[in-house]
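Quick heads-up: it's one chain on its own, the form predicted alone, in structure tokens.
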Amino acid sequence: MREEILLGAVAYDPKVVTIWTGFRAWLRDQGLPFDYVLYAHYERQAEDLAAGRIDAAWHSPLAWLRTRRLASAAGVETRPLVMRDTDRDLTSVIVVRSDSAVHTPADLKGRTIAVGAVDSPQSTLIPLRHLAALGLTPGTDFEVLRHDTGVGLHGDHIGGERDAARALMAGAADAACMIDTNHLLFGQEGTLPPGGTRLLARTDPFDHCVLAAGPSLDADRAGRLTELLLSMSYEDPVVRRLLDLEGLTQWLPGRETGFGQLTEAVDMTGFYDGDGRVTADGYLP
């Protein structure tokens, strides 16, 4: 076993590496033996973590579900251990440009439909499979235009659904999907003109991002990082600054309550099968 608790993190962003460093100085302050490293996308990541070969991963949704269905049928245990408060009940939603004939979700019968990657919960899994529970089947009763930006890295990168916003805009699609975050950012920074989109369909709120442990990390070792991240506090300067690069101003505790409806996309969509191999169709991370 190692001394200290090696954590995976994906590169989706240079700022990665300023957070965990800072994590990795305040922990190890704590007195926890504590270093990161960095993968390249979250397949990579999420194996290596059910194999034993890191102890924590910071996991995008997505790879959160591949790694308990690799765990699972390797037989070992996987665990959350803590959130965001900004990861908890989020929704996405599907917009169409305020002048579109489209008025209700079935009126996107034979239209366009702007995504993002082929592996963004938000933009792309989640909102499909809500048109598919409306009854709308996606390549059938209406074209999927997929934007593959920084494939691999699980709709962290936003330029995915950036690209879907344009294309609305564009005249290239007939909706577009994106979380209902971005839908405001892409607002204040002008990808979306004000009041050039409405609001067609919003999904049921679901929860992102997770910190995990895999099965080489004790229940005494996992405590006393969750009660470590637990106690960070906002009101400090040094921690602050860290957390508002990580978009949070508090860890929660882990939860796998929020997770059933990118469950239900992941099973619709043959993305990874029930032991958490790889069967989307063309997805080369």
Second form
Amino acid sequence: MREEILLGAVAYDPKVVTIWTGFRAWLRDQGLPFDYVLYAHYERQAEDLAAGRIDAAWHSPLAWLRTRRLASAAGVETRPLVMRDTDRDLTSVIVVRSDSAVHTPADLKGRTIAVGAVDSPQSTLIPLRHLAALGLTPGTDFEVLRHDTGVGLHGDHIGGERDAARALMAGAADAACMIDTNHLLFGQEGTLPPGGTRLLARTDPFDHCVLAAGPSLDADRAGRLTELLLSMSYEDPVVRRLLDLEGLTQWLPGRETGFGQLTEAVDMTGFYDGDGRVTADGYLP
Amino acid sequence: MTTVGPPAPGTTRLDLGTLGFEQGAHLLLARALRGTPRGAAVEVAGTDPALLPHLTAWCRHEGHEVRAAGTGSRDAGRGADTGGAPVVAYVRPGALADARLSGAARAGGPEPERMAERAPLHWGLAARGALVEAGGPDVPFAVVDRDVAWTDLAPRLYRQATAGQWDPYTAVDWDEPFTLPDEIEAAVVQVMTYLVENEQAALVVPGRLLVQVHPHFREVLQLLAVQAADEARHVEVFTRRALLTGGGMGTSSAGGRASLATLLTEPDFSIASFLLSVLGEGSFLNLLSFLERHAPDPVTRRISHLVRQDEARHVAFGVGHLEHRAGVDPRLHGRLRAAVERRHDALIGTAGLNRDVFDSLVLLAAGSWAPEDIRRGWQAVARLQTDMDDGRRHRLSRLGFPDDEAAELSALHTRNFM
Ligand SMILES: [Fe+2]
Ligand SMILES: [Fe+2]
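Here we have the form predicted alone; I need the corresponding form predicted together with the partner chain.
What follows is the whole complex; the chain from before opens it.
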């Protein structure tokens, strides 16, 4: 067994180095032997966590679902340790131009809908599942216009979502899907003119990233890591810098209740099979 | 998110009208939350169609708690009764609303009287008196102790300095006609060439000192900035006078440059200020008086006069600072003495004042090549050197050096004057 807890994180942005170097230093200062490695995409990280090559992973929700399937196929155990307060109860929105003739989801029949990357939970998988639940089958009832930026990053790269918003305003699509936060951001930054889009639908709340433990992390060390992260206080200026970078005000215990919509989306599209194998069409991280 | 019943007591209402979060609604919500006691909620009403998802996204990021007003419940009708916008959500301020300023501290007070004696590096560039959030990078300023750079004269000298700024293009009548014999003009050009070289040293040194000082002691930085601007004007007018009659510049000697180079390498604020301002610029006060008196033309007379006024302020700052520091640091005198001796030793093998400059000063005071005039000129330059020595001894006494030591140190000062 490794003495250090080895965590994997995906390098979707250069700031990831700053964030995890900061957490590493802080955790080691608290007496916890901790190190991290970076991955270029989530699929290898999900496989390595299930295989015990790393002890823990800062996982996208999709990577978490895959790890869980891989682990259960292998008969080993994984569990969510913590998540950010900002990872809970997110929603995605489906918007149209405000002057659009589309007024209900049913009006989308025969139209084109812009989404983010193939593996983005918030701007592709969950909103398309939402429309499917309303009786609209992607590819059959409407065209899907994908924006595959940062494939393998599970939507962490904002580029695909922003391109979907641009496609909507350029008239290349009749609707676009994005997470609520980015709809606000795109309005503030001008990618979408304020008031220039109308909300057509909003998904049910779902959860996002999770810090997951793999089979190589024993309960003692998992408990110690969890306890330390939960103790991080926004009132401490050293900690605050790290939390600001990672976009949270406090860590909360991990929970499994927020992944239902994504699970249905994965099964609906055949993104992974029941044993966690990648089965998505044309998905090359 | 849960659907809620009627609002709890203490709920305040915020009506955003048509304003959405894409266009600043969060300012109004943040303001309302600031005035809301913990446990109470803000009832948010508005008609922007994206209000609920945007409000939810913003609150999630800020750590505030949101409860959506349920459609079909009584909430949905509220507001409409009174002609206002419909209620969209209830927001409770999060427990961490004020956490960002926990551990924050005032960076002293804005007035000089309330400045800190020592400025912590993490205050960085914060305004004096600002409420400084904890954390943030250390900015490594070399001078963090007030006494290392301060004088109580600084605020007043800065006011005088800004009021005393003159325009090099209009404060001098550059077109006033005059003609000088070629050799007298050449002497003026040589002296101007020397002055430009020395002014450039006097420009660079305060610039270097400025970047060492913690901005908490802002009056010192402001004063040094104006001092550097003064020197920039001095460089300008002396250059312009040198070139006024269409000739080139004079000579620059190795010894003169060696003398000035030792000023540039002095790292200690007080010692650099002592060597440059008290001893060097102090000596220049006499030189500029000499030039004003013996100037062969109105332009040279005028610029010598203008520059001397600025230099007097530079000297006052140097003397003021060293008096202040001598009052709190008993070891200062020994260090100043050592600095003068060190510089003397470093320059012992050099020629000192540029020979061409010395000869030009004699000729300017003489006014002609007649032997009797040259004798007078020679005596005038000898008197200038005596006056410089007197001035240095006087200022050294003010800093608390006994007379004999003041005389000894003055004699060790560079023969280059600066
Ligand atoms: Fe000057
Ligand atoms: Fe000066």
